[in-house]
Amino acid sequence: MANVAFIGLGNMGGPMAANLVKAGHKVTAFDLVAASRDQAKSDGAAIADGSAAAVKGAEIVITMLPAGRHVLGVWNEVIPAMGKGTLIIDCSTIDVESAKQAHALAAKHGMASIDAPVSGGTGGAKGATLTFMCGGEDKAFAVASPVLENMGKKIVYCGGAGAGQAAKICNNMILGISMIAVGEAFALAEKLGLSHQALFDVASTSSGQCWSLTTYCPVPGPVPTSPANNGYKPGFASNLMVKDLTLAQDAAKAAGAVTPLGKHAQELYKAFDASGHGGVDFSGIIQHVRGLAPK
């Protein structure tokens, strides 16, 4: 078992740190929010006075933060305080360029690093069933994998620095587009007098089958565990989908790629967010889709 420092104890980071404690690791944690620190303490983590203090004596440092600027800010603070041979892992979802800058910062100080964004939402974070998409040197990945396995069920090595973020951005663009497509299909079915269950029974076993339908169905009934059956309480909030689709569009522009469906998905989720639904689960986009129909 390792000495692990965990910085960023929000809706995802908090449960992830708790799973490391459950696995037997010694976890020292920090977050700017007092309530998050208190929860981590009750979950068995030691609480440090700050980020730099948290990494003292750590063999593995994990960050889970909102955006690239936060990651770079924290890494600039903690890397000089880290001991020789420490591995630093960023599990945030950030832009590829910031991820590469973070890797370069670690390398400058002789530290190994991995970018390892996750998929699976808050349910996956709590249940330790996340998918980790990892970028960095293969030797660093080999060290990171055993720790990541305590928080997820699938650990994928995607390539060099920033490759994990690239994979996450592409994956979530697929997710955002496909959820809109499923929502449109159910909205059309409603207009045509077709029941939710009938459409689900056909599409879930036919060529329309996809994760957005079979696991996260955006209407109540067919998939009891989907947020649609719990008032669209978020596993993955719409404002986070806006963030990820924006990252995808920024990456597409920088790379010279054309992603028209990704761009339209971004526009629809931005409008849903702007109408006051940023805290609603992203599957709630069906509500926005229904509202686009002529009255």
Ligand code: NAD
The other form holds:
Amino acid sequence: MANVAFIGLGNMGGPMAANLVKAGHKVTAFDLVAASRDQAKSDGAAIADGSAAAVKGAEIVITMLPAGRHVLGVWNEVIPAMGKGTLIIDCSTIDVESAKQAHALAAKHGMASIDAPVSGGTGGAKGATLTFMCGGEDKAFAVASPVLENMGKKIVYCGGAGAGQAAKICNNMILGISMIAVGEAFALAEKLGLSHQALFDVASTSSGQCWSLTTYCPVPGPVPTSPANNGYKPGFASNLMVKDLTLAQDAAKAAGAVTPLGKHAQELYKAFDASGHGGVDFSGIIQHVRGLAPK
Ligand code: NAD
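Counterpart to the form predicted alone, namely the form predicted together with the named molecule:
What follows is the whole complex; the chain from before opens it.
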């Protein structure tokens, strides 16, 4: 078991740190928000006065923060305070460029680093069933992997620095687009007088089959556990989908890739968000799609 510093104890980081405590690691944690620190304390973590204090004596440092600028800010603060040979892992979803800068910063100070964004949402964070997508040197991945296994059920090595973030945004671009496609199909079926269940029964066993349909069906009924059955309570909020599709568009621009459906999906989720639905599960985009029909 390791001495682990955990910085960023929000909706994801809080339960992830709690799972490390449960697995027997000695966790020292910090967040800017007092309520998150209090929760981590009651979950069994030691609370430090700040990020730099949290990493003293740690063998592994984990960050779970909102965006690239937060990660670079915290890494700039903690790396000089870390002992030699410490591994630093960022599990946040951030832009590929910031992830590469973070790796370069760690390398400059002789520290090993991994970018390891997750999929699986808050349920996966609580249940320790997250998927981790990892980028960095394979030696660093070998050290990170057993600790990540205490917070997730699938740990995938994707390649060099930033490859985890690249995998995350490509995956979520598929997800954002496919959820709109499934929503459009149900909206069309409604106009054609085809029942939700009939479309589901056909498409879920035909070539239209995908996760957005069979696990996360955007209409109530066919998949009782999907957010559509619970007033579109997230789940995965639409504003987080906007964030990930924007990261995908930024990466596409920087890399010279053309992603017309990714761009259109970003615009649709942005419009849904702007109409006051940012906190609604992203599968609620079907409501926006229905609303585009002429009255
Ligand atoms: P969150 O806003 O709930 O938590 C982020 C935490 O970071 C907050 O508690 C905040 O106080 C803390 N923080 C910010 N700056 C800090 C600093 N300088 N020092 C210490 N703490 C600081 O967000 P979340 O939902 O936990 O998501 C975290 C990351 O995981 C994001 O990058 C998000 O995109 C990604 N993610 C979220 C989900 C999800 O379903 N919520 C799913 C997959 C990935």
